[in-house]
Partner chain sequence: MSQTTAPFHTPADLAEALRLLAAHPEAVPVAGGTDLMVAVNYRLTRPAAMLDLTRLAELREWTDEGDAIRIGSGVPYARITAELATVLPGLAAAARTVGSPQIRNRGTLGGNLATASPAGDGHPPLLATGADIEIASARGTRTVPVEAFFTGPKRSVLQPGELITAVTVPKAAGPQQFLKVGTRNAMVIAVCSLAVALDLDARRLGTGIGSAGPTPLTAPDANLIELPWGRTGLFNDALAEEFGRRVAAAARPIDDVRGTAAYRRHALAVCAARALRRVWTAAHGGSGR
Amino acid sequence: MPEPAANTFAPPQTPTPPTRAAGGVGTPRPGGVGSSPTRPDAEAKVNGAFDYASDLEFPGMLWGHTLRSPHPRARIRAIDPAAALAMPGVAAVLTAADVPGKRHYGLIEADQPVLALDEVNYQGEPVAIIAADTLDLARLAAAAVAVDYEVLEPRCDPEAAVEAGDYFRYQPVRLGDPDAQQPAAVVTREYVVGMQDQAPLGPESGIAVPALDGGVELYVATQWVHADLEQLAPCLGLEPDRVHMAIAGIGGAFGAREDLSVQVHMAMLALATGRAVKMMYDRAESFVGHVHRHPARMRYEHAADADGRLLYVKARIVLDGGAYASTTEAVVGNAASLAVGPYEVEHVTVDAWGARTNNPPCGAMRGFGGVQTCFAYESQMDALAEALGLDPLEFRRRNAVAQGSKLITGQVVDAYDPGRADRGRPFSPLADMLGRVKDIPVPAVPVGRDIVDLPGGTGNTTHGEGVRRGVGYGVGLKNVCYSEGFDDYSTASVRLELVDGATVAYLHTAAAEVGQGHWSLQAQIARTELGVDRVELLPNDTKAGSAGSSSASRQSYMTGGAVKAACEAVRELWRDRDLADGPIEATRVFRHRATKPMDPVTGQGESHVQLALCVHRATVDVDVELGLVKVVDLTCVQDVGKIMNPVALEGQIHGGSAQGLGLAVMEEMITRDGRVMNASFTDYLIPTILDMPRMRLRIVENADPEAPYGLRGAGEPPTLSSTPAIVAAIRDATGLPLNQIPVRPEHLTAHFGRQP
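Show me this one chain by itself, in the form predicted together with the partner chain.
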């Protein structure tokens, strides 16, 4: 059995184990909250010994493979697996007719066929699955399955889909009366955001093993194992208690592992053959085997009065959801509710759609609906500041939300110490952060002398020729945890036990360690709360209650909160008991405060749990003749409420900023008539170390009174604000309007061709 090993971390100095409660908040603890203990997975990941899902093997296992549609839209007339089945070593070829239970699944709406029924709606849609002795044989067998397609014209234009009423969700926001205002300045622009991919380095992978109880065991890289189970069991026609799942080593996620990928397919093959089945996508398949970030087309109109106060905002936002629903509904909710960002404005018209097309399905990715609009509203804030003759930071400061402000949904900003005031005015964390970023001098990074410090890098394209510097700012507002009335909770069990004379705390949750350092965080909380040093993490599996998803920047808040609550319960029991008499255990379910759905007509409602802010300043060097960009500095001010683990936090800010940099200047899944043109790391470019500058971070701790330890989710906000900051800096260097991301070299040089 490929049981994932328990992850142990013991700090070097283990004092005499206490048998009576000694811990509690406020007791600093080596390896506790606020410190950066070595991650339990660090050494194995660095030396290559870590078992990722793709490394798992099982004696006698078969390899599964997916036959996918080459067409973005087609009717399936017939599927003939005979030639594939005749190949020696091929154990099974399954199609939609072989799905034991429900034919569809989905995170919000069950509309994604397990295997295509009589039509395919995107290129790469699974049509049949094959199990064979080797992966190569499974691929050859897939090629031998004869599928008779009637190819149809794909519908790829999201605007046309919206016109035709073909969308997953329409969400308006109505506030005040924009048309009745008398602005001093108005800017109207259109913005385009390309399709970004999460590009996790670990491909989709897992093993399914038939279980003795007639069910099936799955070891799989996933962000939310209980949501998998809930979708999987009905498709397999099994009771949920017959599906046993454990999270296998995850090589990055960023939203790509929220939807099912290999899960149902390998389980079907295992049940059909009675043997263990492994599936592992290659890079090309991974690019079509998970959902992407929604591409967007947005039209924004921003208006201000003569004092530099926002008067109104009108926004028309069309997100392309692709062929199936995935989480588009929730992404549209975020795009609409966060459409103007962290600014006060009393007159608003927002119309946001998630269109249905034959493009690749889009769903969760870090930033989740907040990224696209952030690029638009921050570009607008710069344009309007310029129109007003105001400094861009000053213009933002004048409009920044404060404690007690209302968002455009009517949600009151109540996430800060209510007693805290700023020169008699309600405290505005954003105004404070804008002041801080202003106080950090723009770094005097010399224009590079070595080619690796210049735009174009080792390509040796410039030795300084054509290089101009620019500086730009970006601010992002992201909701943390699940919004709009979702019952969002996490479960943790803690058992305190004497093991060979040592006090050991065992933690059991189903929370996915996707690389963010969540295992460390759980252990830190247990050390602080229980005053013990040795903490062991049990495998993350469905024997524990649901922890919810490792997404929405929520796991420190939610599973952190659950671990804290369970530790507190154990600590309470421990006051009256001696561990020598037996282990002490407690399980706790943690919920954040309730939220409400957005009103379908006005968009009003307290839809979000927690709000998190991040500010970036980017300094870039642009080779304006070749259109090549080198980001030479990113300065970031982020409010995290409480620094739980400094090293992990910095990693999140660096990583989030890098992903935002990628969207700003290089990352795009290019589709043509519904076909993906660059499903490889040769042509889907993500930033390298020569693209990502050293960062200057100023981390602010404005505690959220509602959240465990006052913390704010930190993983997503930097992904929002780094993109508009970088694009603003490129605008500053080039003087070009740049309304489309990623900014490509030809966008920066197109004007040369137009010169006489």
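Next up, the form predicted on its own. The previous block was the form predicted together with the partner chain.
Chain only, nothing else included.
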């Protein structure tokens, strides 16, 4: 990893304001931007002392539990809670009739019932909520609630839903005239992406406590506390200032905590009983209690001329949104706008839908619409390169976007220094990155490998017979921050004061720390801008202005920008004031440049704030007789704009790559007629340390002049490119087309004369 650029600002030895702004080139300030200070939550998380939301307790609290529909679709004839209420220790059983305010909520469209009204539309939909003295008793009481269902035939085929006009959004993209072109090679294939779960290790959990003013206080694991408040208060029939929300310790998120889960139910129970109520899902409930990655069915046609230049792309993309809207509308927009990836092409026809079905609701997950299309377009790039007899990296290089290129929506790629040049052409960050990954040697097959390093590992399934090696590439283009005209902003307050003779900076934001290290980054920015050593972070809650969601790789950009702006304001005030006269504080709201909605007919529009690129090369060993895959190497080149925290950055790339590996070869929520068949970690597999190879990283810093410090969101791009790279490597090893992910053992063994 290259040495990060950093500022030359030296911290003052006495409490006086810095005399020059941060941001130059030199040695990073200890604990500042460009360094890797110890995270403030690190020790507690390692030794088990960290309080996650599921660890919270309150004197005299009750336990809440949710009664959920066993049917994907059914009409509710009647609900009888009498038997449950008669059980000693049961304090309340609430149904839709007991919702005190609005009966629906939703992040974009308020279409999801707080509790099912006349009909349930997916397996696991909440029907009633129970409060009792213990969790076991609450579960027993839920089983005693009698619900009379009229079971209906579920509608589970997203293609049929689209044909029937039942979808959340349709977004076309039209550019040029694909049908008028005369290509030298055409590749047409269909691709299927399974439903992936975020699988946060910490389940949905929190506590609601009745307040003296008739309101309620909530301590909950969430990614977006102000969006929770905006949806929650109307459902409770309360003014927002009577609902105080604080973010409790979060055990992973990845999009699963953007939508409401326990929030409204435990608040209703707390208000109904007058006692604190804790809710905590078990693993099976968590699988049906949050949204998932949209499964996809895609048909792509790519064409190129004899020189290896893309002529046109046609794509039909159907995403299964499930029963309720969640963020499907935005996911469809991303899928459509990123449908071709980081490649120049003048003629495009894209049609993207988010279908409404009786399958589990789908919404935000790391990559947010870009993952599905990346698997398809990267598979197409490999297939077309093969058809033309070109090296897959060279074919990508010939079509790579550069500074000044236009994406298929007409958006200009302008996030790089316009003065840079690449062999007489505008600077192409992707071409540069492809060259870097090519220069890194592919790992050689070792002699006398340990069995742990072979497919099947310690299962002792093979000693090398039937094992073939393959190498593949993947490139991902991901938007950063929210898109399509959304008024995305973040707020930060900074207070500087003397405490026992020491200068202390206090930071207050509502940004959720979901494990990405944002607490560290806020402190790093304050140390850099103010030159202080001691930084204290106040609780993340709704007493601060909104910081938006910890998603879309946006918090470093948005809340980092807000903290930087607030620190700069405090620094200026400090020049004219003495801290001995009292604290200095400032609050600032940070906004990025404006974006536009995609045109509903042509799909044209500058819809994205920032674009981020990542390139993976995967090396795999495949046992073609047993259908087992071992990823032996992942080499990654990623452009991050500016390295803010080297260790945290490496962790983000490793984590994103691991989730891409999971989607490539193991992770899929299986549904049958709308029913989830594998809602446990016994049957839903996620990568472990034994599945992840050691990674080789090359970090590129092409600063974005529009972004704070020039940074570029880094958490999501690796998830896009790792999946197609791994599948391409499996194709290379086996010679099979493999157009469905995850790749299962039977996809491999069926072609080699054996079944697993």
